[in-house]
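Just one chain follows, in the form predicted on its own, and it is written as structure tokens.
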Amino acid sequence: MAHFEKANSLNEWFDQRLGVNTLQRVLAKEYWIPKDINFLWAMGMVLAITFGILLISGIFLLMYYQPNVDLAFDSVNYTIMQEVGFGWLWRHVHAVAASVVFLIIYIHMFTGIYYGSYKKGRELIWISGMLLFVAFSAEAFSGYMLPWGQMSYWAGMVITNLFSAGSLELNGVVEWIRGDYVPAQAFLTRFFMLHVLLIPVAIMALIGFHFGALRLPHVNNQNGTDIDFEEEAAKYKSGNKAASKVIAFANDFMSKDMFVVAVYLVFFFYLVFWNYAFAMDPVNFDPADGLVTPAHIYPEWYFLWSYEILRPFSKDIGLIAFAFAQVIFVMLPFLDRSPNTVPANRRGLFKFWFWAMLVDMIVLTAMGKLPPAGIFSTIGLVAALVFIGLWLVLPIITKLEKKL
């Protein structure tokens, strides 16, 4: 049995039994961050804070929400919004956070692409991050079903139909997912469970995995400098902090993170109080009606780019293109054949590839909101083909890149 001495403080008591000081040292005080980074590296902390906001606001909404097809719509739009004190505030907070979290995810993702934070040794950082993107997407979709409005119902109908796999007509799979021939009580109950329990647990596990994947290869820096973290950490611990190229996560880097978080929260609560409507689709303020199809069915803005890749093609080709778009970002560390881990502006053709991809995804997002008719249909088709083409040429242009 381990030998325990009398503890002189509560911290010492816990440290003897849980090793809290060792944990704090490994995860915070001796977790080293390069000095050469900018505010974009704080997006991970912003994401964690936003996830926390979603959890807290979700708990308050859960107290009054009714996961029943006859009661769900009224429980959200009348009970929570009109009868519960400050219920409107918690709904606005939850809706805005659910939308803004994807803006931060996309900034975080394209920052990683621009600075090569997925290159050799950091593959698991990127893959765990993309798994988090998938989990957040599933969480957002499941949550979109819960108000049981018109767009909730019909978005659920369209997305679950994708699992029929086009001409394979796997309708049994679709019915199994829904629990019925059409979205109904079993469908709502299942997505309620996914939204409030299973997916949040998966997200928390993936956040731990993502943070753990950073521990050995460490955070990348904006110049792509190859840092000897042990040597630089030794300088820091010896008191020569000015000469060291790294700083401790706690409390040096954390203080910078918190400043960015504070600025973000000003922007966030500005949206909550004055511009929350962007996060609430007006069509979804009509109760779900399986007999009345909306004139134009579309997902939330953060899914529009992948939705637009699906729309311009025939059923089978569209599904293949859609599936391609869902998995291709995960493959980025293996498709980029360049030996250079430097910012995109120093990487020849990759610089043009990066900006072309960013602009193309913005165009796809804009087109996804518009009806697929006339010039909009043509632009959407071209943007979808450009997206696929950019990924196909990536291994070629990076293979030709000279080592810097």
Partner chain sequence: MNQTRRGFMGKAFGAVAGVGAVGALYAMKRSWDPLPSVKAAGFTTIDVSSCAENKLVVEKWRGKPIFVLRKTAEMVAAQDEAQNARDIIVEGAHFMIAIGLCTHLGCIPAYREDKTDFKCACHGGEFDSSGINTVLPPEKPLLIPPFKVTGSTVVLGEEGEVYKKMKESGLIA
Given for the second form:
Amino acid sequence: MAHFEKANSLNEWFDQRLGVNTLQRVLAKEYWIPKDINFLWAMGMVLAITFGILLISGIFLLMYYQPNVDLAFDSVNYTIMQEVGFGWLWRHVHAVAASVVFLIIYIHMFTGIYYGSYKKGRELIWISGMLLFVAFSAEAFSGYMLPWGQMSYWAGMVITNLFSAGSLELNGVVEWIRGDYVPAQAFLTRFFMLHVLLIPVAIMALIGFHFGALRLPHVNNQNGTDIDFEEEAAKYKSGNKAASKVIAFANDFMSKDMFVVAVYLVFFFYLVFWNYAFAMDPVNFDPADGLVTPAHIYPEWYFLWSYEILRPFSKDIGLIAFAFAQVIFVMLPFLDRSPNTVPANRRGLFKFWFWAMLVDMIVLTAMGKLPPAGIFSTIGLVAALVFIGLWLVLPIITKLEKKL
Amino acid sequence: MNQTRRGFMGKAFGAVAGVGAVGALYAMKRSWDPLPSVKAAGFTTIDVSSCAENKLVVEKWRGKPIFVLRKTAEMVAAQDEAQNARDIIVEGAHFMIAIGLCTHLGCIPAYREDKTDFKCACHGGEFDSSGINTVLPPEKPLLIPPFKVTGSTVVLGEEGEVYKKMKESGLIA
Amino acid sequence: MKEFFILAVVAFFSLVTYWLVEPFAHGQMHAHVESEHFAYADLPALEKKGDATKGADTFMAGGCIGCHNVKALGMETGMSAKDAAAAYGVNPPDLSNAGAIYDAKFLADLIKNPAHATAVEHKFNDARFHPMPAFYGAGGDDIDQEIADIVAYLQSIAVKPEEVTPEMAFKDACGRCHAVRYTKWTQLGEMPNFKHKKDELRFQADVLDYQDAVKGYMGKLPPDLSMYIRSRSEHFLKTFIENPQSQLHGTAMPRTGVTAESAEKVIEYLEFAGDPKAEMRNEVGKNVMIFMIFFVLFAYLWKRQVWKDLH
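Okay, that one was the form predicted on its own. Can I see the form predicted together with its partner chain too?
So here's everything in the complex, that chain up top.
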């Protein structure tokens, strides 16, 4: 056993046993962040806070929710929304946060793409981030099943049918996933388990991975400057904070993060109280009915772009295109052949690639919601082809890029 | 000076965030309150006219067992002042109505018709036919639920005149 | 400043996406129906002035109370709602407050030609008659005058229009076909609290019998309206109540002919059933926003202090 001196303070007592001072130094006081950053660097904190909000509101929903096909709808819409004190608040907060979290994820992602934050030593940050995106998607989808409304039921029907793998007609797989011929009790209970236990645990583990992957390569900066962190840290510690190119995670970076978080929360609560329909689809306020499909059926907005890649093609090609869209973003660090870690506007053709990808995904998103007819179908098909084409040319145009 | 000022702003921000946390805690506290439907279901109407003498009837009110015992004339005649005070008179008949949970640790005592008393199997406590504790460990008589007598029925959960008087005289702890 | 420019770019793309998937897409999915403000312009205007006293006699002579209760005046057919539904398809409405809840023009046309007033002529023909027989006059020379008298009579016995409560309007105009389980409303009235399971099951069996009759009459069971205030927009509800055919062509649902005020009351009732916390949401929201102003302000002050010696 190690030798322990008598502690002179509570802080010292804990430090002897847990190394709290070391932890604080490594994770906060001497965790160096570049000074040359903008508010987009706070999106990680915004996401962490939003996840916290989802967790807390979810805990309160969990106490009254009934995962039973006969009771689920009323336990949400009557018990929670009308009877439980502030139950309506938890539900609105949970639903809106679940939707807004994707907006922030997309902003976070495109920030990473724009500034090249996935390159040279930061591949694992990107990959763990994309795994988080997949986990959040699964979490969002499983949560969407729980109110057991019309959209829950039919989304459950359509998405599980994807696993029949087109002409392979693996109906046994679909039935295995559902535990029934259609989404029913077994399906609801297992997706309930996934939503409140397995996926949240996976998300928390992945968040740890994501943070861990960030510590050694350090955070990127907004001008692609190569920073010698040790030298700059020495400057900072010697008191020359103004000349140093780095700042400490706490309180320097933290104080800016919290300001961004505060502004974000204004926007968030505005949506929670007054503009929530985008996150709580009216159709899902009709109870699930296995004999009536709603007139218009579409996924939540954050899945629309990948849904639209599936839609304009024939069954098998659509599924292949869809699978392509799901995994291709993970490959970004390896498909981008350029050695430059600088913002996209200084990167030759990639500058155009970035904006083309962003606009194309917005077009796909819009077409995914619109009824698949006439001009919208054509635009959707073109946008899907452009999406695939953009990924195919990415290695070529980045290979051509000059080293800066 | 700069150092203290910065420390102050950080604390001030922390205090504001704390106010928000208190607000959230209030909402959380409210979420754990009994639901309105639970509270609304807190009324039980019992028609006591069909109760037989010296036969214990057990009803349910707010999830708890309620003892209803119609006393015989001999039982009433043998009662002392304290026992009489706890009787609830419905259309001339004397009743004991009480929450059927031992005031020791909440077990349900059993009624013994031959001895006209209650015995709790858990720790041996006993109560007489008026619900007054006679053998330790219970140190208090069985609790009388809020009630209101209307004709031949008793509504539990509502405070009637008789109940209020009992409460004033300290019969209901 | 650069950060504001970046914020503007982010906001621009977010808002464009929002506009495309919400207002624009929903505009494409649902045809916009203009409200006629419950004018019932397709129905003939009332030309005659009714006389309530004469109307009372015509009302009796016309045989209305053979099928309709007028409980306010103690007139009852003696038929239970369940039996009435079995006989006619749906329980005929009690006419106590019809004069206050329904539009006068609508009532007049309804008496003359029920399928026309309720806009369900596609459902009824020579082989299938509307359960309410048309009124062919009670012996007088002028049928329109007689109808005007009946309408005047119905208005005279009803409560004043401003006394119509949300509950009255809903139960009269909608509640004989639609249940609202969140207010415990069934087509047979409010579900009582039963002490014995047997009584509850009996009541539920009666409701099921009634629903079967309505199902036979309407083609399918009219939906429970508990959450309609959230599942349909208020604009949809209003225009739908005004004329179901405008939103759902060929629907079996009859036009109810409620006045604009009664329609408001019906929507108020649906709000009470499906979204009773709307007002509280607004109140709490305002307080949260006031708090957020301080939160942002202090977060900014803190940031400014911390960053003072970083620049």
